[in-house]
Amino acid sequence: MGKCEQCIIKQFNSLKALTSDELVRISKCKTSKTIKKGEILFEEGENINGVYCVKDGICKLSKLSENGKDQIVKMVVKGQLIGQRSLVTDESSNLQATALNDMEVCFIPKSEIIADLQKNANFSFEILKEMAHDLKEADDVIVNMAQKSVRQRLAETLVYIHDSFGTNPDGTLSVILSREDFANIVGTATESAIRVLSQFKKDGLISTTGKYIKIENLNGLKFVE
């Protein structure tokens, strides 16, 4: 198990704020586990009660809507922390995260980093920050189901995927998603979206090979109409 102080992850999130002493004693209660594609990291409803710094791998958070869908509002890469709400409220997760590929996630108990969020202004500052990035991206979100199409907002999907997560060898897309969760990333019927890729291959903007996705023409999906 590696220590947090020697690790390179804590530079991407607000951990890089804490000092060599907090981080030490914070490496000594944390706990570290792989996360098997498919699993689930935690449920909706369920108590955090501390953060998750993504050593490796991708999850994705997502909510039940009352008619049992899922819509994905947000995909967690390496680097991220998961569950800094936690750190100022008691109140249980709104999202569940479930491991795109495989993860390995270090535990920080609430319990031994509280203290460091009270005592340590610039860590305090960090977190305030990120959490104000996640509510600027959950209005992008808001305003993008309102006013873009499905074709715009799929293609905006392909796009950042693209962008964010890079591709493989032969230019297909690294991360693999299923057609359903195409559709509730962009809040569609499983069938608009399988219907809109169509269309993208039809228009040479996207190629397939079974699951995995390649962009033949990227700046013709950032304009996409």
The other form holds:
There are 2 protein chains.
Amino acid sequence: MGKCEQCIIKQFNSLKALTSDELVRISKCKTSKTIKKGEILFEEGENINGVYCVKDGICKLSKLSENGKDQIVKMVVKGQLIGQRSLVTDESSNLQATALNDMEVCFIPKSEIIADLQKNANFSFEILKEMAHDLKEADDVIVNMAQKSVRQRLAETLVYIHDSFGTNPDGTLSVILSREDFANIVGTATESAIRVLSQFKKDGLISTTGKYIKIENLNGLKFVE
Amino acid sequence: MGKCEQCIIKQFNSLKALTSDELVRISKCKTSKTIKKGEILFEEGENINGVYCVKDGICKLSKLSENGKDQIVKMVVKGQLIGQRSLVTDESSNLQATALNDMEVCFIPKSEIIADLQKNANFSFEILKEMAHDLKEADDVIVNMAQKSVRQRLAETLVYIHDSFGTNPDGTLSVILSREDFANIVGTATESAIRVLSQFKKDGLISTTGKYIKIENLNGLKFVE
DNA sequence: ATTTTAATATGATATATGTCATGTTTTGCT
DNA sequence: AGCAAAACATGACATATATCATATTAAAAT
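Now that the form predicted on its own has been shown, please provide the structure of the form predicted in complex with another copy of the chain.
Next comes the full complex, this chain leading.
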């Protein structure tokens, strides 16, 4: 099992603000976990009581709606933390985390890290910054959901995935999602997501090979009406 | 001008975690402001560089969409803080704040309070808690926007206003909104909001006298299909 | 008090999206 | 490799919501 103080992943999240001493201590109590594609890291309503540091892979954070659909609220990739909220409340999780591909994560129990939040102002400031950023992103999602068409939202989702999570050497999006996942990000019926993607294909905005999607006209997607 | 150390409003927000010394210092540099109904506290893109403590009144936080509509993302009432995000980033505001009725606010400059965020762990923990709460609420809004009908969202908005902001002695909702505001909360056309409210009236779920709305059947609204 | 302006209301119609049905392709399994 | 189960695709139709037009009422201005 790797040591936190030597782990480069922490450079991408708030844990970089911890001192070497703090890292050594955390390293001793952290647990590593492998989650296979499709498996659930934690469920809605579960008490997670700690943070997960994503060493590899991607997962979706979703919330079950009353109509039975599983709305995807956020996607988390390598380098990011999950569960910061659990550090400051005793409430159970409002979201479910599901692996979109094979993942490697480290779990740091709340009991071990909560003291650092009190002692290390740099650390809590970093967490604060991350939350502020998430909050701004959430505001943007709300506006998009409220004011844009399914077509526009889906186009933006493709652009977002392209810009945030990158592409494979052949230019296909590195994050592979089912049409149902796309529908659950955009907040539409699976059939509608399928139809819109087909239309994008006909319009030459994207091309597909199986589940692989390649953006052929990034600028076109950005200006979809 | 009142003194922060004696102000009871702070009990309702993170400022309660400041020490008396810190409050005395902040009291000296804070400025009080009166904002009339309809006036703008700050605009999208403005550098606010501080937090507003709402002593009285209510305001809406909104974001302009590309289609020209002004999506309301959150409402803030007496007791709450606005602009916590500005404490942790140098970015300009992503939202506009507009008074829904006459307001009294105190402005505390970032330069004065930023040091307390470093020194007083209780204070930064409180801010962290508030942000975590806002984040959870934002997640819920996203799911509602994505998965519920205009009718359901409008019903929930009425219940939310009732439960969170209360009623006047005669039972009418204490927050007065135009139909356009309702439309901009729910993310729909003004005409649609008007139609749905008219239908609620016909169904006996609400009654109206001018702009005053009274909820006649709270439980009915909660289970609108 | 009267005029002007803004807000509310409602009808008619267009359009986007949801739903249900059915067929095809891909994926996973033994 | 062959079969079963998902995932994807597409048509037909239903429905919610947007848009445009036009009254009506309430609020603001002179």
